[in-house]
Every structure is written in C-alpha cells, then in structure tokens.
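Consider the single chain below, provided in structure tokens and representing the form predicted alone.
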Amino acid sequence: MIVAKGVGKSFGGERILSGVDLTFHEGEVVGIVGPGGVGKSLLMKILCGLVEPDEGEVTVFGRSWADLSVTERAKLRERFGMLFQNYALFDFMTVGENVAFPLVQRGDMSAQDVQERVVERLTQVELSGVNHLYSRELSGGMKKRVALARATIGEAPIIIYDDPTAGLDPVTSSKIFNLISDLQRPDSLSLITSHDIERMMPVCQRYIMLYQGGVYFRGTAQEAKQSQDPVLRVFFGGDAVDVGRRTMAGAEGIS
C-alpha cells in the first residue's frame, strides 16, 4: 500500500531522516517507534504527502506523490485518515461537525447518512450524546476519542495515528489503544507512532524503530526483546524510565 525508497529530509541544516526504505501492506498494524526528535511524526507526514522529502520517493497504491498534480494529491489524501498529535480539532465546530468533516468534504453522502454515521462512530468511541459540545468543553481523553472518530469515520484504507496517547493517563491510554484495535479492519493499514511500547504490544504486529536518522530496527516486539542490541533491550525491555534522547544515549554505553 505504501513504499518509501531512499527518503531523506533535513531542517535548518540538521539531517533528520536519511535513506529510509520501508514497505507497508494491507491488513498491517505497524508501530513506528524511537526516541523523541528522531522524525517519527515527520515520516508520517512524508508518507501521506503533507511534507515533501528532500530526496527519495514515496508511492501510495503504486502512485508517486512527486508525479501527482495538486488535484490528484487531494484525491489520494482522501484514502488516508489521520489522528494528529495535538488533536487538530476545529474549535469553531461542534464535536459532531468535527467528526462529520471528512464525510462532508468527500461529498458523496446525504446529510442524514452523514449524521447517522457520526452518531454510530461516536457511540463506538464511547462518546454518545456529546455531538453538540465544543472541543473546549472536553477533557484530553475525550478530545483524543473525537479525533479518533474523525480519523476513522471515512473508513479510509490507510490510517495514521500520530502519538494517540500523548499526555493521557495510563487508563485512558489503554482505552485509546483498545479502540484503535476495535476499529481496525482487515483491508486497512494502520501506522501508529508512540512511546507507549507496553500498550502498543497487543495492537501492533511489527515495529519500525527510527534512530540516528534512519531505520534502526524492523521486526516484531519478540525479536526486539530477544536481541542482544543494547538500544533495543532498553527501548523494548521496559527498563528505560525516559525513552527520549538521553536514555537512548545512555543505552549505547551498555555492554
């Protein structure tokens, strides 16, 4: 469904990604992990065509983003659903209007059908009866579930979840990952960026770990845990208190 070849990107003279080669298939749930600042969110934006790579190519369903016109890009993006790290809810819209937005933009459903789909999806994410509320009236966990409902309501074949549990308590985080699992379809591809390895375990089939500008590891959680690599042992083994740059730098010194 998605193929990245030799993808690289720099900002302000700093190399963030280099030589990234990845392939993602239908039916997969893939965790994109790594310490903070390694380019996980950036990679997601490159894959869905929101950011242009400096080099390399990304193809989606066999079509390269670089070869598409503005209109063609917009059409292809309709095949993506995205839950942004900071919710990205429209504060001037109600919950119901936010969730309905992808369907309204697509323009192929009646208003009644849209509203029925919105009610159904909000019920699935345990937010029945909040259609009329605005984002300022919601807790962080509720905002995430609204964003989750909006990302999945169009039943796009590719769903990107960018740090879906950032800032949430453990109980709410578990609930979000359970909902992601419940909403996954056999014919869709889901990509999840997160530091919450433990709660990703029941959801993700395999992992891509970014580190030092490139793909450091690709494989299952079990393969990572069984590895003798010190960085993987710290990151997947549950010994790290902080999975940011400092912890991973310290892991390099483990013998």
Given for the second form:
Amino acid sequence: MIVAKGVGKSFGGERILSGVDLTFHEGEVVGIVGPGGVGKSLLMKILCGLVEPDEGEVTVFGRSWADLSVTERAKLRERFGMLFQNYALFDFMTVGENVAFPLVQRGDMSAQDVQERVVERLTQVELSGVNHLYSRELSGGMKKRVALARATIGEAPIIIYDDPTAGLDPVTSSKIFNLISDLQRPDSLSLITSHDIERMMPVCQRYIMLYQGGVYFRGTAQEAKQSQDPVLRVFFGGDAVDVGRRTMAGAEGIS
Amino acid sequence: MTQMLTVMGARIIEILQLIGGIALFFLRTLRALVPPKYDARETWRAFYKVGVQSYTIVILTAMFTGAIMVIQAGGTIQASRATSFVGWAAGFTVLSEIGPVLIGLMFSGRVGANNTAELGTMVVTEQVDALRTLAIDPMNYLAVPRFIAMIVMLFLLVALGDLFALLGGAITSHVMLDISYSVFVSQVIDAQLLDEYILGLIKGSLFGMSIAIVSCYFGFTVRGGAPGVGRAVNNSVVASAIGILAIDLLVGIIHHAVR
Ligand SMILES: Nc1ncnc2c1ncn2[C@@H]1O[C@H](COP(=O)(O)OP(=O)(O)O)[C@@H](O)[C@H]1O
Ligand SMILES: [Mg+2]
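Based on the form predicted alone presented above, generate the structure block for the form predicted in complex with the partner chain.
What follows is the whole complex; the chain from before opens it.
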C-alpha cells in the first residue's frame, strides 16, 4: 500500500532522516516508535505527502507523490485519515463540525447522513453530547478522542495516528489505544507513532523503530525483547536502566 | 571589524530573503485569486472579524488625529488671523496623509497581529496540515479570504475614519478656535479635497493589501511552537509598519510626479 525508498530529509543543514526504506501492507497495524525528536511525525508527514523528502520517494497505491499534480495529490490525500500529535482540531469549528468536516469536504453524503455518522462516531469514542462545544472547551483526552473520531470518520484505507496519547495519563492512554483497536477495519492500514510501547502492544502487530536518523529495528515486540541490543531491550520494556534510556530521556520533549 | 561585517552581511541576506519570501507569497496569493474559488464562509468570517476588531480603534484614532491637526494648525492660524484656513489645513493632511497612515498602523497592530497569531497557532497545532490532508489548499482557504477582507475593510475604514477625523477637527475648532460647525464644514467643502480623499482611500487599500500579505506570511512561516508564534507576531507588526511607510512614500512620489 505504501512503499518508501531511500527517504531522507534535512532541516537547515541538520539531517533528521536518511535512507529510510519501508513497506506497509493492507490490514496491518504498525507501531512507529523511537525517542522524541527522532522524526516519527516527520516520517508520517512524508508518507502522506504533506512534506516532500529531500531524497528518495514514497509511493502510495503504486503512485509516487513526486509524480502527481496538485489536484492528484489532493485526491490521493483523501485516502488518508490523520490524527495529528497537536490535535489539529479546527478552533473555529465546533466538535460536531470538526468531525463532520472530512465527510462534508468529500461531498458525497447528504447532510442528514453526515450528522448520523458524526453522532455514531462520537458515541463510539464516548463523547456523545459535546457536538456543540469548541475544542478550547475540552480536556486533552477529549480533544484526542475528537481527533480520533475525525481521523476515522471517512473510513479511509490508510489511517495515521501520530502520537495519539502524547501528554495523556496512563488510563486515558489505554482507553485511546483500545478505541484505535475497536475502530480498526480488517482491510485498512494503520500506522501509530508513540513511545508508549507497553500500551500500544495489544494493538500493533509489528514495529518500526527509528533511532539515530534511520530505521534501527523492524519486527515484532517479541523479537525486540529477545534481542541482545541494549537500546532495543530498554525501549521495548526491557530490564535495566542504562545509558540507552538516559539518552532517550534526554531527547524526550523535543517533538 | 570583519566579524561585524559578517554579522551585518548575514543580517542583510536575511532581510533580502525575507523580502523575497514575502514577494513570492504575494504572487502565490494573486495566483490563488484566479479562478475565484475561495471559501465563502471563511471570507464572510474574515470580513466580520476584521471589522469587529478594528472599527472602534479606527474611530478613536481618526478623531484624535483630526483634533491634533486642528491644534497643530490652530496656533499658526490664529496668530495670522487666518482662521478660515483651519478646515482646509485639517482636511488636507488628515485625508491624504496622517489619517490613512495612522489608521493603517493601528489596523496592523490590531488586525495584522491577530491574524499572524491566529495563522501561526494554526500552523503549530497542525491545523494547516490537517486542512491539506483534507484536500484543502490553505492559500485558497485561509490567505485569500483574509487578503480580500483586509483590502476592502481598510478602504472602508479609511473612508469612515475620514469622517470621524473631520468630526474631531470640527469639535476642536469649535472648542478651541471658536469656529462654528457650519463654517468648518463649508471650509472643508470649499477646500475641494476630493483628490486628497481619493488618494487616502487608495493608500488605505494598498496598506490593507500589504498588511494582509505580511501578516499571513509571518503566520504561515511560524516555527517552534508557541514561542515561535510570539516572535512571528512581533516581526509581523514591525514589517507591516515598514511596509506602510514605504508604500506611503512610494504613492506620494508617484502622486507628485503625475501632478
Ligand atoms: N518544518 C520543520 N522545520 C524545521 N525542523 C523541523 C520541521 N519539522 C520537523 N523538524 C525537526 O525534525 C525533528 C523531528 O521532529 P518530529 O518528527 O516531530 O519528531 P518526533 O515526532 O519523533 O518526536 C525535530 O528535531 C524537529 O525540530
Ligand atoms: Mg511527533
């Protein structure tokens, strides 16, 4: 569904990502993990065509972003649902309007059908009755759930959840991951970035770990835990606190 | 010495890059204008916000300007017993020069700053990215409505401000120079200031255009979270002020040459 070949990106002379090769298939739920500031969000934006890589290319459904015209890109982006790390809820719209927006924008449903879908989806994320509120009136956890509802309402074949639990308490985080699991459809591809491996474990089938500017590991959590590599072991709920953990903690917060 | 030159050189390059960036953004906005596919609801919202945010400060600024002009001119005029010129003196400078410039600066401080903050916040909270994933072009959806609203509104606000400036001038003339309202009004009418009035309106529209471009540019290019938004607002207001004065000078030169 998505193939990335040799993707690299720098900002102001600083190389954030380089030589990233990835392939994602339909029906997968993949966790993209790594310390804060490593470029997880950036990679997600490159995959969905929001950011152009300096090197390499990304193809989605066999079409490379680089080859597409502006209109074609817009069309291809409709195949993505996206939950942004910073919520990205439109602050000039109510919750209901936010969630409805992808459907309204697509324009293939009657207003009444849209409303029904919105109510249904908000109930699913346990937020019924907040349609008329604005995002500034919501708590962080509620905003994430609204964002979740908006990302999934279009039932796009590819859904990207960028740090869906950043800044949330553990209970709310688990709830969010459960919701993601409930909303997963068998034929869609979901990518979830997070550093909360423990709680994403029940949802993800495999993981890509970014570290030091590239793909450091790919495989299942089991494989990561059994690895001899100290960085991997620490990151995947390993045992001892060592240098690896400290460097990662140092990088946290840069996002 | 060489270090100072290097720093200055780097600063100059930075400024040139900025001017280039703003010019490019201006062209992109113009290109987004045709064909007109901007969002009607956003445009309406932009008009409403721009108007509501600015009309009180514009009226206040205008009245003070008119009053100050009369006081400034009043001393000389009274000394030379040429009180019949006060309406002309007040009208002339206010309509073509001080009025539009001060109103433009106030507008930039209020509406422009607010716009940069709003767009900057939308960038750092990834709302702009979200629009793009929903196949919406931020230029059409965000920049164009603000561009149109600011040009039209600053035109209208200068037109409105002129009236209040003259009102301020009339009140001051009455109180300070004992010139009756009807005399003041007839003086202004006699002065045949239509030229100045139109020149002021043209300037107002151009100021609106530059404030829109500059404030949108700084908003869209915000980096580095909430602190970045603060910095951008600051830079946006300074750049807008420079833009206003530069346009004022340019229009003045052209007007002078044409006449
Ligand atoms: N538009 C941008 N301009 C400049 N630097 C950026 C931009 N986007 C991301 N970066 C930088 O790329 C790095 C990776 O950021 P990010 O992808 O948000 O990390 P993560 O999501 O893994 O925490 C950071 O150092 C960030 O400063
Ligand atoms: Mg991130």
